[in-house]
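Encoded as C-alpha cells, the following chain is the form predicted alone, with no partner shown.
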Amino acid sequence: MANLEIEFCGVKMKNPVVAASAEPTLNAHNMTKCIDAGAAGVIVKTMSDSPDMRELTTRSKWRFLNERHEVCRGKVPRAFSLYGRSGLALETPDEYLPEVEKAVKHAAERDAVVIGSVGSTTTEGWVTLAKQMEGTGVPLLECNFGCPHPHMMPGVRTGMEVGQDFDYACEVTEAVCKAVSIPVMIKVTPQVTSLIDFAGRLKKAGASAVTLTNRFIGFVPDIETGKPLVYGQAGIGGPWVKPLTLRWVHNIRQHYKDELFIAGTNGAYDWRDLVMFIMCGAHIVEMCSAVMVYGYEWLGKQVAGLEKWMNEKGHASLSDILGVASDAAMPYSEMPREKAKVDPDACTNCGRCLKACFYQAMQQGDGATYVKTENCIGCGGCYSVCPAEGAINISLA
C-alpha cells in the first residue's frame, strides 16, 4: 500500500490534502467537517484585525461560471471559474481564537493539523495576530499576502496589497518569523511580474514555505443586463487556472529545491490535479473551489483517488513523484527534433490535420493524409486535432 504521509516544514501530515483558507474553513464547525472528510489539514479562514475586511465577508457573493463565463445553472463543468467577493474571518480575534482552539483539539484527535492564517494592516498588527494564533496550538502559520479583495477597498492595506510590495512584505515576514516559534508560510498573489526572486527574499526573511498562489482579480459583465456580475471586480480562480499556478510551483521548485517547502493551491480540482501539483514540486495541496461546489466529502474522495493511483502505479510514497515533472523540464534549446507520422490504415482522411498545419507538411492523399517530411517540424497540431486514435504520431526525427 502506498504511504501518503508527507513532512511539511517539519510537521508530519497523513496525506498532502489540505482545505484552503476560505468559506469551508470559516469556523470550527466547518473545519471539523473538512477534517472528518479525510483532509490531513485545514487552514483557518484568515483572522484579521481589520473591521473592513471582516465586514466585507458579511457581503460575500459567489458565482460558479462555465466556459463562457456565464453563471452555472445546476451543472458545473470541470473547468469552471470560481468568481466572488468576500473578506476575512467574520469574528474579531478575541471571538475567533476559541473557534481555532476547538478545531485544533478536534484535529489532534483525528491525526490532522490545523494551520493558522492571519492578515493585518500594519506590521505591528501582523506580529500581534501571529502570536495570538500561535497561542491556539497550531503548528504552522500562513500569512495571507494574496487575498485579492483589499484591492477593491481603498485604504485597506492587507492581502495582495502587501504581496505586491516586496519590501514591505519581507519586512512583515521578518517581524512575524522573529515573533513566533512555529514555521511560517507565506501565501502570495499571482498578480506580480515574478515570484522567483520574491520567494528567495521571503526565505531570507525567515519563511519556511510559500503558498502558490491566491486568486487573480477579474471582471465579468452580464451581457443581458449590461451590469457586472456580483457588482464589480472580484477574485477569480478555479480549475481552469491550474497551468498558471503550476508554472510558479515549477519555477520555485527549480530555484529553491531543498530550501523552501511549497504548498500548491488555486487550480486543484481532483486527485489527478493532486498528482500534477506534486509532480511539479508541491509538498501539500490546498483545495477550495471544488469543495465549495461538491461539499466536504470531496476532500476524502480525492485522498482515496490519489492512494488508488499510487498503488496502481507502484509508487511506495509521495517522494517517488515529488518534483519529477519539474526536474525533467527542458529549455527550448534542448528540445529534440520531431516529425509527424501518419498510419494510412488508421487515417479516416477527415482533413482536420490539414486545417491545423501551417507548415504545409500535412498533405491530402488519395485514401489517407500523408506527411511532406521536409516541411514538418513536429509541432503536434495535427496530432492534437486528429480524432482517429493511432492515425498520427509524433516521434524523434
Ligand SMILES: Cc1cc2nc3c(=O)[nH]c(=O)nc-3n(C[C@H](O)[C@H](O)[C@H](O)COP(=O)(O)O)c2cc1C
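The term rigid core refers to the maximal set of C-alpha atoms that superpose within 1.5 Å between the two forms. Numbering follows the first chain given and starts at 1. Only residues modelled in both forms are compared. Note that this is a predicted model, so its numbers are computed, not measured. First, how it differs from the form predicted together with the ligand.
Taking the core as fixed, the only part between these two forms where three or more residues in a row have CA shifts of 2 Å or more is 365-368.
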Contents of the next structure:
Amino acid sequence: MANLEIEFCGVKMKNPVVAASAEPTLNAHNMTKCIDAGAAGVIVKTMSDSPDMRELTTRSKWRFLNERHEVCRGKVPRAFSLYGRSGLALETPDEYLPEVEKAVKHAAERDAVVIGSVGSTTTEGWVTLAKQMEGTGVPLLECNFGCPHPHMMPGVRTGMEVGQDFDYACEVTEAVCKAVSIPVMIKVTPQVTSLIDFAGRLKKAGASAVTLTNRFIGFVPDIETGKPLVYGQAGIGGPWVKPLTLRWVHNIRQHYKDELFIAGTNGAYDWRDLVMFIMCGAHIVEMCSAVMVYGYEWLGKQVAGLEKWMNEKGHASLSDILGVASDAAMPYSEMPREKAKVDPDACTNCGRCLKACFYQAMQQGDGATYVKTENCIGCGGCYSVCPAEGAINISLA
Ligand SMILES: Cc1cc2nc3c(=O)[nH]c(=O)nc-3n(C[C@H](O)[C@H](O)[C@H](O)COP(=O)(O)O)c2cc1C
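Give me the form predicted together with the ligand now, not the form predicted alone.
All chains and molecules follow, beginning with the one already shown.
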C-alpha cells in the first residue's frame, strides 16, 4: 500500500491534500467538515484586522463560468472558472480565534493539521495577528500576500498589495518570522513579473515555505446586459490556471530544491492534478474551487484517487514522484531534433494534418499523405490534430 504521508516544514501530514483558506474553511463548522472528509490539513480563512476586508465578505459574490465564460446553471464543466469577489474572515480576531481553537482540537483528534492564515494592513498588525494565531496551537502559519481583492479597494494595503511590493513583503515576513516560533509559509500573488528572486528573499527573511499561488484578477462582461458579472473586476481561477501555477512550482523547485517547502494552489481540480503538482515539486496541495463546486467530500475522493493511482503505479511513497517532472525539464538548447512519420496503414488521408503544418512538411500525392522529411522540424502539430490513432508519430530524427 502506498504511504501518502509527507513531512512539510517539519510537520507530519497524513496526505498532501489541504483545504485552502477560503469559504470551505470559514469557521470551525466548515473546517471540521474538511477534516472529516479526509483532508490532512485545513488552512483557516484568513484572519484580518482590516474592517474593510471583513465587511467585503458580507457582500461576497461569485459565479461558476463555463468555457465561454458564461454563468453556469446546473452543470459546471471540468474547465470552469470561479469568478468572484469576497474578503477575509468575517469575524474580528477576538471573535475568530475561538473558532480556530475548536478546529485545532477537532483536527488533533483526527490526525489532521489546522494551519493559520493572517492578513493585516500594517507590519505591527501582521505581527500581532501572527502571534494571536500561534496562540491557538496551529503548527504552521500562512501569510496571505496574494488576496487579489485589496487591489480593487483603494487604501487597503494587504493581500497582493503586499505581494507585489517585494521590499515590504520581505519586511513583513522578517517581522512575523521573528515574532513566532512556528514555521511560516508565504502565500504569494501570481500577478508579478517573476517569483524566483522574491522566493529567495522570502527564504532569507525567514520563510520556511512558499504557497504558489493565490488567484488572478479578471474582468468578465455579460454580452446580454453589457454589464460585468458580479458588478466588476473580480478574482478568477479554476482548473485551467494549473499550468500557469505549475510553472512557478517548477521554477521554485529548480532554484530552491532543498531550501524551501512548496505548497501548491490555484488550479488543482482532482487527484490527477495532485499528481501533477507533486511531480512539479509541491509537497502539499491546497484545494478550494473544486470543493466549492462539489462540496467537502471532494477532498476525500481526491485522497482516495491519489492513493489508488500510487498503488497502481507501484509508488511506495510520495518521494517517488516529488519533483520528478521538474527535474526532467530541459532548456530549449537541449531539446532533441525530431521528425513526423506517417503510417500509411493507419492514415485515412483526411488532410487534417496539412492544415496544421506550417513548414510544408505534410503533403499529399498519389492518394497518400506523406512527410517531406527535409521540411519537417518535428513540431508535433500534425500529431495533435490527427484523428486516426497511430497514423502520425513523432520520433527522434
Ligand atoms: C471565494 C474564495 C475565497 C478565498 N479566500 C481566501 C482567503 O481568505 N485567504 C487566502 O489565502 N486565499 C483565499 N482564497 C484563495 C484560495 O485559498 C486558493 O488559493 C485559490 O482559490 C486557488 O486554489 P483553487 O484553484 O483550488 O481554487 C479564496 C478563494 C476563493 C475562490
